[in-house]
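So this first bit is one chain, no partners, the form predicted on its own, shown in structure tokens.
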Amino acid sequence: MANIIDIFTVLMMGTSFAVFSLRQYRHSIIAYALQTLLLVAIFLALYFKYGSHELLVWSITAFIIKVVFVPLYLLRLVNKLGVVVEDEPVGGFFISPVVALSFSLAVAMMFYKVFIHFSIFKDVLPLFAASFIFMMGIFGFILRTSFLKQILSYCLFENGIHLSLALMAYTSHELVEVGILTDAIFAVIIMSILAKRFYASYGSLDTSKAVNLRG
């Protein structure tokens, strides 16, 4: 079972890089949906390994909200705005993924050593992957100027936290899961509304064009 979880977490790392790097919004959203499906599969694998009822509830609620609702909501936003491809980010389409990948790997190598001291699940690779996905979300905020990419970066960031919580405290009460998912839904909806208003004002999702907001 540990090997399956290792494989799923490596695939989650790959999909986080795809969400960050892919230029077409639709492809990034599909990559996010695949990543979250892998997260649900890890919840189920941990449920079968440890028999923790909480993880079964986590997997059901995460599937409905994060695999189905959030991707469909973002695809609807993309269709409504009529946007297809992201504007060129800070450092260009080649440099920014390389920077994000390099620094995320470096920071994850430091973080997982801390996580493992507090984790119930002692396998190194999943804890490393949780740190990596979390950092890819952080670098998405820093390096991507597209409003929609920043929403997806938040989703990556949130998936990293979700994975680390499942590994470190999988016996947490179901209300913890409900709280995380509620935050995620409201954050995505609020940011999507802001993205629509931004696009209506600037004719683009590139936040670097809002030069009149600079102090």
The other form holds:
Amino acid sequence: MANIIDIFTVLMMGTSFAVFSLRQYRHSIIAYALQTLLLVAIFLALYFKYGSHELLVWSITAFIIKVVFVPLYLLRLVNKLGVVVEDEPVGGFFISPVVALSFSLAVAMMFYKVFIHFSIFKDVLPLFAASFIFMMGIFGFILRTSFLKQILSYCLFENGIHLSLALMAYTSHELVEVGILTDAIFAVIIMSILAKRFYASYGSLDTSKAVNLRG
Amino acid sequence: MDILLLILIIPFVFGVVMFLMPLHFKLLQSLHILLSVIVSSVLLSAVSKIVNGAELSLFHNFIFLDSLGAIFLSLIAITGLLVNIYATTYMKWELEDGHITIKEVKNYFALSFIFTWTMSLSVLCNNIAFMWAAIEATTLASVFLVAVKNDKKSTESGYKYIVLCSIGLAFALYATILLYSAANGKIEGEAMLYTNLLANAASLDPMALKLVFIFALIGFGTKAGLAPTHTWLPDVHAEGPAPTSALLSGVLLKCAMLGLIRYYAIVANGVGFDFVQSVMIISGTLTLFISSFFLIRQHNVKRMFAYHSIAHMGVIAFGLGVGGAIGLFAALFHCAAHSFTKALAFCSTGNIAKIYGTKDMTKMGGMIRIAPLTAVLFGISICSLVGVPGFAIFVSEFLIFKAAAIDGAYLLMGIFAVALAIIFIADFSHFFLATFGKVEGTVVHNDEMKFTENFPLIALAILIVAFGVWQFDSFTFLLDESVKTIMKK
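Could you switch over to the form predicted together with its partner chain, since the one displayed so far is the form predicted on its own?
Time for the whole complex; same chain goes first.
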């Protein structure tokens, strides 16, 4: 079972890199949906291994909200705005994924050693992957200037945190997960409304154009 | 019905009620004031129960109110009420000037109740994951209180607010999960509950706790406006309507600070106070100096007060860093003192913008002749912000000096004094620029506001002076009890 979880987590790392790097919004959103599907698969694998009822509830709610609702909502936003490819990010399309990848790997290498001390799940790779995905999300915010990519980055680090929660503390109350997921839904919806307004005001989703308030 | 349950229901229901109201300003205005009074009465009634020694909890301790929470709940009640009353005046002006539509006003009033609801929830949550969710919800609820209009600047401020706060709070969520993981199975009872975590802090993994605190500091510190992740704050506070800035600075930043203080208490009791104090001293000093440097350069009155908010979050962090019973007492007192002061400061910027039609202080001048009461109220907020004796903020800043002196931390006293001196010089030069001398720009409204319009500001000014010269036993009781809880004495 541990091997299946290892495989899923490696695939999740790959998809997080894809969400970050893919230039076409649609591809990026599909990569995110795929990643969340893998996350749901990990929840189920852990459920079959440990029999924790909470994990089953998590997998159902995560599937409905993050595999179905969020990607569909974002695809609808992309259609409405009529955007296809993201604007050139900081340092170009090639440099930013390399920077994000290398720094995320470095940070993850530091974190998993601490996590393994107190995690319920003692396997190295998934713990490493959880902090890697979280950091890819953080770097997505910093290095990609597209508003939509930043919404996807929010979703990415939220997946990283969700994976950490499943590995380190899967016995926590279902309500906790519901609370966090509800927040995530509202965050995505509100960010999308702002993205629409942003596009209407600036004619693009490039947030580096937002310089009216500096000084 | 249980008072805590009422707090969980009433502001939310009132928010929905406001959404459903017809587009009639007089009705919206009266209802907003009436419902705000009801909400604040309920919140203060819960606080009074704590002052009388009651223990309040709900849903198997999932929701609770302790003395620490009671301090912050009273800020939501008092500052929130006065700012909400002022908001009706401010929105009337905005409506008259055609800057805003009646529908946007209705949405603003409705959202302000939802915002109050999320802030109250963040104070009442004993479950640390729910506390995080509530603090994140405060951001989501207040985005459209900041980005009220559809224009470029408004959208940009909303974007910066949600993006930076969400990134920051992601670290706080990670801290929450790490703390739970570190405690799960090692302590008796539910490891998600703050009260259980605090009671059993000594049995938690010290390495995990240190990482938790750093993450919590980044997370809640971003939301509270601590440097270097404070950059969202000047843009958001400067761009939002005056009452929003007053609510964000006067109440919201304190709710985020409460989250950090709760983590401070757990980690301090787990790994010792030295660690958390050192971290907070570094954070406080950095925040104080960065904000005071930027403060000197500001000519936009709202940006100036925004940097003040950052500086005073630095003062609170510094108080937590100096530590000890007096340092903690001072930090908590500062939360209240700054809340009243900053609410007055931002509300007076609403009056000032009405008079001059600009926020640029170089285009003001002669306010003392045009609107003497507004000038005095503005002066009271400035005097309190720089720590003039007789005003609320002086008390906490003096106590921080006292705590440092008792500890023999003379270097810290020196650093603190230098930072406050820079703020003092910057503030008074700006204050004189706007208040005295000749008018440098144009005067749009050459008259003082009506007494009813200034009433919330006068009430805030009275509170600032009262807390500066008087010791309120019930409030001191809450502070003392909170310090005892944090220090587990």
